[in-house]
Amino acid sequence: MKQYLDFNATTPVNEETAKLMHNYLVNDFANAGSRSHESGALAKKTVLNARKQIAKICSIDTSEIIFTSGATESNNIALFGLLEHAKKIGKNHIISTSIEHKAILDPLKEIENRGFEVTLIDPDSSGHVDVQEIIKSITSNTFLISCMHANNETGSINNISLIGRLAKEIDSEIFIHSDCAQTFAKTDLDFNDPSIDMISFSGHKFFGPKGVGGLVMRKRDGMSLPLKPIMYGGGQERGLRPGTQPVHLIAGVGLAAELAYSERQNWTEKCLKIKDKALKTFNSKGTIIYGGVGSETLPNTLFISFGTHAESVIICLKNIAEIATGSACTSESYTPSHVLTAMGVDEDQAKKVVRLSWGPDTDPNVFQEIKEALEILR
């Protein structure tokens, strides 16, 4: 039976999620926004539920978390929503990653066409980025820090926390953001540290529904952060994400991250193991892993070269496993992954890299078809 393995594009929904979702769309379907009537309010108190779900992996307060439709728009309002602040306070440089998702890396192209300064740190060879890189890269005119939390393609883990700690001490006003989109919710890892000013995140990434997700902002000696909203009309969402609340995509992302949350340690162990059985599967003259396969990095995430072209692997395994090259973002586009090549991996090499994510329930027999379908290839 052919299995998924693209996990870290998207992950299935749960069935409970499934069946809030279903309830709040035919039976409890009223408006949030409706004063008037039983089910508005209703519908009001449901979305209040989810904040507060939201806010407790947080360690935050309802306040401090508006609703989005995923991290592309979370790390937009983010990123534009400080622009306005930075220019108030005569400040214009804006520090970030080469290995950031494009719903990083394009908006900065925006910003620089803006007038602002960015400077994007490269990863080591593992992928993972110096947190004494970004430090020193900070100047007078820093006013903001966008790190990703785990690469979406290599696995990689970066030290967040640690980022926003040593940058405060310089400058205690310099803001911390983070897209958490790979491991919000799932990982018990850095969200309630008090150093990272925003997370963005997507509850497709946690067996939660798509088109929805999450803008965390934590407050500043009981002050809100400065955002500007980057669209106008409605007010809802503190003002910075106006529109309709979506009430049941809203309850399936809070119910999922609460879900996912709770089973945290046992996504981590299960996929662990499945991660060790690949690791052996695979371990064999003309593999090369990127990223590294510690603590270090994600426990359901392998970028893996087989030696052969990644196209090629990918028509191989079509009946026995779906997998990807990268990115579902950019994955319509056969140019080397941008992590690679920042990374310092050559062309040539990077056009033969594929990843494989998957989840607890995944049957880890499937690596040694893989495997086999393979050596048929070559």
Given for the second form:
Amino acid sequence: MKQYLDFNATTPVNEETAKLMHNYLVNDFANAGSRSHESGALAKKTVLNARKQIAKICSIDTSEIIFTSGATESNNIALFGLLEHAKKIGKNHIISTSIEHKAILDPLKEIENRGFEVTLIDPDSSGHVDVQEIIKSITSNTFLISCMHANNETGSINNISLIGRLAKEIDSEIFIHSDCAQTFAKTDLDFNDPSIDMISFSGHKFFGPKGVGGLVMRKRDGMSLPLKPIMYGGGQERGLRPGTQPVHLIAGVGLAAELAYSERQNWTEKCLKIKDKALKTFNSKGTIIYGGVGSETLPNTLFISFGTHAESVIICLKNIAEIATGSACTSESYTPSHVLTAMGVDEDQAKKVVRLSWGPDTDPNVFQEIKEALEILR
Ligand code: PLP
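Now show the form predicted in complex with ligand PLP, given that the preceding structure was the form predicted alone.
Starting with the chain above, the whole complex follows.
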């Protein structure tokens, strides 16, 4: 049976979450903003419950989370939302990395167009960002550092806690944001570290629904972060993300996060076993692994070259496994991955790299089938 090996692009919704969401679509469907009836009160309570489920993972208060349409929107609110504050305090410099998802890189381009200065730190050849490189780039003008937790292509995990702590030793006012789309709830890392001010997450990466995610905004000295909205409307989500709250999606993301977090150890162990099998199966001369394989890399990801053009690999495997070249959002155009380019991989090599990403229940025998099919292709 063909296996889906594109879990970093998106994951299936687990049955329990889907069932819960169905109820909020069909039965308890009221608007959480309706104050005049019990159904509205129930919807409001449901949203609060989901906020509690997320708050627990980050050891924060429910007032420190807003629900959004996903990590893209959360990133935009985190980045654009601070610009007015930066102007007020007379700072204009942001530090980020060249391996970020387009949902950070594109907003940063626009922010640069608006007159701000952006420094993008390149990764090392294993796809990791050197913490010291970030710290060295801090100037008296820096107001924000945004560094992704795990890269969606290579799976490389950055030490965002260390970045947060060291940056704040230099300037306690600097804001730290992290796009945690690939790690949130599934891993045990850093989400409750107080030095990280803002965390973006996305439901469909941890067996929850698409179209919902959130932004964690840790208070400072009891005060909300000075974020300004990027849209205006009915004032929902503390005015930062106005619009009728999609109660079914919010209930779904809350439950999916709770379930994923309680399963995180299991997810890691099972995915690591599958990775071991993949590494053993593909351990031959012609293969190159990008992004490293140790504990500083996601247990469910392999960014790998089989020495053959990625498009040929994808076509060859089409009845065996569904895989990706780089991130799904850019896979329509065959330009090499910006992450590989930043790692110093030349264009010819980069075109041969594919991404395999799996879930805890993936059958690892698929790797042997892949190996045999690619031997025939070669
Ligand atoms: N950031 C990262 C690291 C991602 O992997 C993704 C999804 O591919 C996103 C952001 C975008 O998330 P969403 O689909 O929730 O907007």
